[in-house]
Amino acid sequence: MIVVASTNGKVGIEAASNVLRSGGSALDAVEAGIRLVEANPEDHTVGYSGLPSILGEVELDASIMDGQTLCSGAVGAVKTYKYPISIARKVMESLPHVFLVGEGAERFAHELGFEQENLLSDEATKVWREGLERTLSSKAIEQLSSHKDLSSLVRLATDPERTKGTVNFIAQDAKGNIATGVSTSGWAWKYPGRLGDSPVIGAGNYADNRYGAAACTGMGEMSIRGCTAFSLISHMKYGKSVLEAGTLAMEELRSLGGNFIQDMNIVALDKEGNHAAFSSIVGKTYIYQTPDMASAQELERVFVKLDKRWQLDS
């Protein structure tokens, strides 16, 4: 039984770690783990206090696999609930659907009685302002909502750095079932509706029982067109170790082109318990914890140089 997370969800693996010592699934250790994440007001790229889209709206994405069934769940573009992880389980358990976004997945939260609230804190707020006053006057952010060509605004107004920011929790429970979870408020100042790779089966996320799991966070325009996740676990699938296949998976991101390349960062755990995180990013660190741990271990993740650009002009 193991937990393996991305550093920032320090303040969920004990409680995912305790679902596992008392047999609970792994479904359920996941979810557990992330709800704390995304309740954590200090975390601006997850759930509550998450940093907005350009219009000042927070728009929170998830998904969570279950590697014993290939069953999935996920939700986009949700406005005013704390816990998509959780509406994203709804979705797998209840309907014969994997995906909702935006209204219709705020609908269905409603209809299962979860709690609406605003999902803006004051600090993000703050952050939301400060950043887009770097290239926009006051009035002009006073006007974002009527403006014209707020797509111009976006790529002026756009933080490579802020690109990426998400949790991943995976976990392996005594039954040897393996499930994934990933939860973000996505890319700081996006455009609104924008999805990126957390909600997206296949690209941040994905878990399977005969091989292994992985899930991502960076920029996910990368890790959708590059199928990450599913690229990770198919190299195990091959006979990759999780180390040589998390390589790969990392390498054969340098293959895309256009003009927008930044980070990416996976966690990886194969079907023995395995575990093992990869980042283009120098000293990035994840944790993992076993119910026989008093505490996590942090752990650094193996560096694979990307080449990033930023082409604006062009």
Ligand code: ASP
Contents of the next structure:
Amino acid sequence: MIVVASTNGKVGIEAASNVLRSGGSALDAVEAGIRLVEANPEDHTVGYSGLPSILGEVELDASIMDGQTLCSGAVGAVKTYKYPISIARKVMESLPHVFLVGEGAERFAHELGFEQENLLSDEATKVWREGLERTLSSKAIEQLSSHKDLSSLVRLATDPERTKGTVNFIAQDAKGNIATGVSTSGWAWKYPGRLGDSPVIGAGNYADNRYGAAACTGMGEMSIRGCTAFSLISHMKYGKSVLEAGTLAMEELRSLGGNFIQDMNIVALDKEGNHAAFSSIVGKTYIYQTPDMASAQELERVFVKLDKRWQLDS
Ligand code: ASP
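Let me have the form predicted in complex with this ligand next, following on from the form predicted on its own.
Full complex below, order starting with the chain above.
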């Protein structure tokens, strides 16, 4: 039994471990851990208090996957419900669908009786406004909601060094079942309706009991294009260790062309309980906890260099 998470999962890893200790499932552990991160007002990359889109609206994305059945559920662009991971789980368990977005996801959450709330905190509003003021004229800021060329503003306001973050949880329970969950508020100042990799099964999240699980943080546009979570699993399927598979999945991102290439991070677990994590940023960490450990341990990720490019057209 084990829980592996991105480092911002610290607030939830004990709860996830407790689920496993008391004989609960990997799915329950992942959901319990992520809910605490979604509720954490100090984390501006996930759930309540996440940083908003360029229009100042929080849009949350999440997904969950059951490695036993390969069933999965995902939601995108959820604006008024704090726990998208729980909506995603219900999509998986009570609908014949995998993915709901926007109004449909909200309607479904309402039907489930989930509590609706304002997700935009004062602190997130302050960071959002300061970001706009750094890059846009006051006239452009005043006219945001009716602006005819929002896309050019997004390109200006999106600072790749400041805008990202997500939480990843992977758990393996006493029966050997593996589950993964990913939740994010996505890029701050994103174009409304933008979805990253977090809710895209195979991109930001994949679990398969036969091999293991992987989940990503970083620039979702890259892991969508590289099918990065699935790529790592498929390398394990063809005999690579978790360490080799993660390094290969990261290295494959070097072949992505285009002007917008930034950072990628992966956490991974194989079916034997071996874990590793990878990052294109030197010194980045991840955490893990087994039920016999009193607290989570933080370990450094394997660094895999990616060449960053962020080239706006002149
Ligand atoms: N992967 C997330 C996204 O692209 C953001 C992040 O993890 O930094 O939405």
